[in-house]
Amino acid sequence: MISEPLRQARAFEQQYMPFIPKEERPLFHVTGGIGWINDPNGFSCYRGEYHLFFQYHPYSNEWGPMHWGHVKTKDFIHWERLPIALAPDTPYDCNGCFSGSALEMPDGRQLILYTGVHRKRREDGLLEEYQTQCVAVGDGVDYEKILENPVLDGKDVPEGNSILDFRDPKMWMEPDGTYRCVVGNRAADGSGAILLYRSEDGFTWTFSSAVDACRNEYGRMWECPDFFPLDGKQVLLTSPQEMAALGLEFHAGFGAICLIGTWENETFTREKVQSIDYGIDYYASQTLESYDGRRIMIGWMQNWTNTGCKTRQNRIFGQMTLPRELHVRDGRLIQNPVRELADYHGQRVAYEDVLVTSETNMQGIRGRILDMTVDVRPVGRRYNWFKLHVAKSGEYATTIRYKPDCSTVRVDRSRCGIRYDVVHVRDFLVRPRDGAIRLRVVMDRNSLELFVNDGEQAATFIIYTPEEAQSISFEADGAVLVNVEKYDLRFD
């Protein structure tokens, strides 16, 4: 049965979505029908397709009472919009249907496990937010919240842990048919923890153990966890709040980190901790295992600290990253765009062994909706730096700089059109390769996703540059040889 709040949200979207010009939307990145989106939710396989839900407030371009928007795809690139799946319409989720996950049950139904939020006022007048885990079941379009909700609440949290910060369940099914999920929490020391629960049927859940805890090392509250095996290792993804900067590996604020290790006898042992994304605009990873066995990840292409960078005229705000294929190689998380992107390659323009000693343009190398790979290698003595300028025109440009002597990449979007006092520059270390570097750039109107050295690092950026800024140029202090392969991306 469709509740009145859900019916109204669906009707609002359908009534006002047609007024948004197509030019205001990215071409191949998921965004809302109208209004605000944040975390990806319920990224899952269902009936031969891939479903993605997301935190959604259709009524404005600001964060508000969370709904679940809904799209599906067969190839991770072309997305079909579906009706809003969940609305805050019960006492236990009246203040929002927060993040969660989904999977296909053996009986063919789609199971959703999400965080329901409701607020209570304490005796001293302070308003507290209670977060519980709730279940809905549906057919890929319409979903029914079960009468037994919530299925996990404060009594299911280990003693000493927070009953208020308890959210974002990520669920999967084990080979023996049991259900497991990890949930973000705050431990007794006030910092993040990831809790593990199990269920025989997906409806009744019990606490198993704590997978890992922050111990005040990497931020505070750990949100949006994911936990999966990959290439012989076990991977834990989470998004910490209140991160402290640590060298060039972790920036301050809201982060996204990957912990790689082993999972034996219900015990996770860390071996490596790294950033997931080295850009400015990335948060809240979620993955699925594709029908052909790949581990695919998607994230929110935004940062909480710059969500005010918009005008009142923006009818949509927020988008997802391009889905990425994951691997573990040499103890690191490797990520590259899904291979299906190549199916949308249009005109190819390529150059080999172009000598660059000053700023250089190459005929046909321009555009804002593209997939471009640039290989750089030194000529003779080591060069001081190489720069790739994109989305360039007059006052506008976003610059990717590589300095081989210190093995750093810098992305500078100070001139990208964002006229707010927010972070615009990010530096990160890359593995030395005798002065050579490979940069793959994927752009979709107002976004730039950079993949360095075949996915050893990824870095994600929102840019507000007018789309007329199409120029791309190459520059070096010293001498380098450059290979370029650029494809326009076509969606007609």
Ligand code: FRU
Given for the second form:
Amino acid sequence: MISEPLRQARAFEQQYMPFIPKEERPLFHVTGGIGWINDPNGFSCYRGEYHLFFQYHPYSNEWGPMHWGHVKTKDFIHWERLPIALAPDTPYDCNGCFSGSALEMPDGRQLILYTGVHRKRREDGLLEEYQTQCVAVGDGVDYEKILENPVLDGKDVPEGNSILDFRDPKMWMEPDGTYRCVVGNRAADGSGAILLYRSEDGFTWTFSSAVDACRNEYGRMWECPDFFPLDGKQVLLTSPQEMAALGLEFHAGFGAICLIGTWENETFTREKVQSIDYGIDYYASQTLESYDGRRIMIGWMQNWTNTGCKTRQNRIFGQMTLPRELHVRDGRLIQNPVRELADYHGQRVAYEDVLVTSETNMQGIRGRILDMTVDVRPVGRRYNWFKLHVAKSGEYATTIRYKPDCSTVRVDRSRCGIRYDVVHVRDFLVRPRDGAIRLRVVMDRNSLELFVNDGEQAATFIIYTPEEAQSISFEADGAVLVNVEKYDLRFD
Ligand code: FRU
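Switching forms now, from the form predicted on its own to the form predicted together with this ligand, please provide the structure.
Starting with the chain above, the whole complex follows.
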């Protein structure tokens, strides 16, 4: 049955989506039909395709009572929009259908596990937000919330843990057919914990154990967990709130971190902790295992701190990152754009061994919708820095700088056109390669995703630069040799 709030939201989207100028949208990154989006949800395989849902408020470009928007794809690049899947329309989720996950059940139905939110006023007048886990079942388009909801609530968290902060279930199916999920929670010390639950049928869930806890080390509340085996290791992803800065690895505020370790006898043992993305605009990762066995991650290409950075006229706000193929190599997370991007490569322009000593342009190397790899290596004496300027014209530019002596990359978007006093510069460490570096840049109008040294680091940035700024240039303090391979991306 389609509830009135869901019917209205679907009708609103249908009525007003056509008014949004095409140029306001990226070409291959997921946005909402209209309005606001945040976290990716329910990123999963279903009936031979990949489904993606997302936190969605169609009615304005601000966060509001959360719905689940819905798209699907065969190749992670071309997405088909589907009707809104969930609306806040029951007593247990009337204040929002928060993040969650999905999977295909053996009987062919699609199972959604999400956080239902309702607010209650305490005796002293304070409004408190209760978060419970709820189930909906559907056919890939329409979903029914089950009568037994909520399936997990405050009774199901360990003694002393928060019954208010309890959200973002990520589920998967074990080879033996049992269901598992991890949920973000807050432990008695006020900082994050990731709880593991199990179920025989996807409907009745019981607590298993706490997989890991923050202990006030990496931020406070841990949101949006994901937990999976990869390349012989076990990986826990989470997005902490209130991170403290630590060196060049972790920045203050909302972070996205990856804990790599082992999972044996139901015990997670951490070995390494790192940032997932070293840019500004990345949060709330979610992964799936593709039909051909790849672990693919998508994230929200935004950070909560910067959600005010938009023009009033923007009728859509928020987009997803490009889906990325993950690996663990030498104890680190490796990320690269899904290989399907190559199917959209258009015109190729390439140069080899171009000597760069001052600012240099190369004919045909320009654009805002592209996939470009730049290889830099020193000639003779060492160089001080190499810079790649993109989305450049007149006063506008975003600059990627590599300093070989300190092995740092700096991305500076302070002249990209965003007229807000927020963080615009990020520095991060890369692995030294005798002065050489490989920078792969994927741009889709107002975004820049950078992959360094074959995916050893990823860094994501929103740049609201006028479309006319198409120029790309290369600059060095010292002398370098540069190879460039640039593909336009085509979607006709
Ligand atoms: C993370 C988050 C989730 C929550 C959702 C609400 O970005 O805060 O924890 O489910 O957004 O929209």
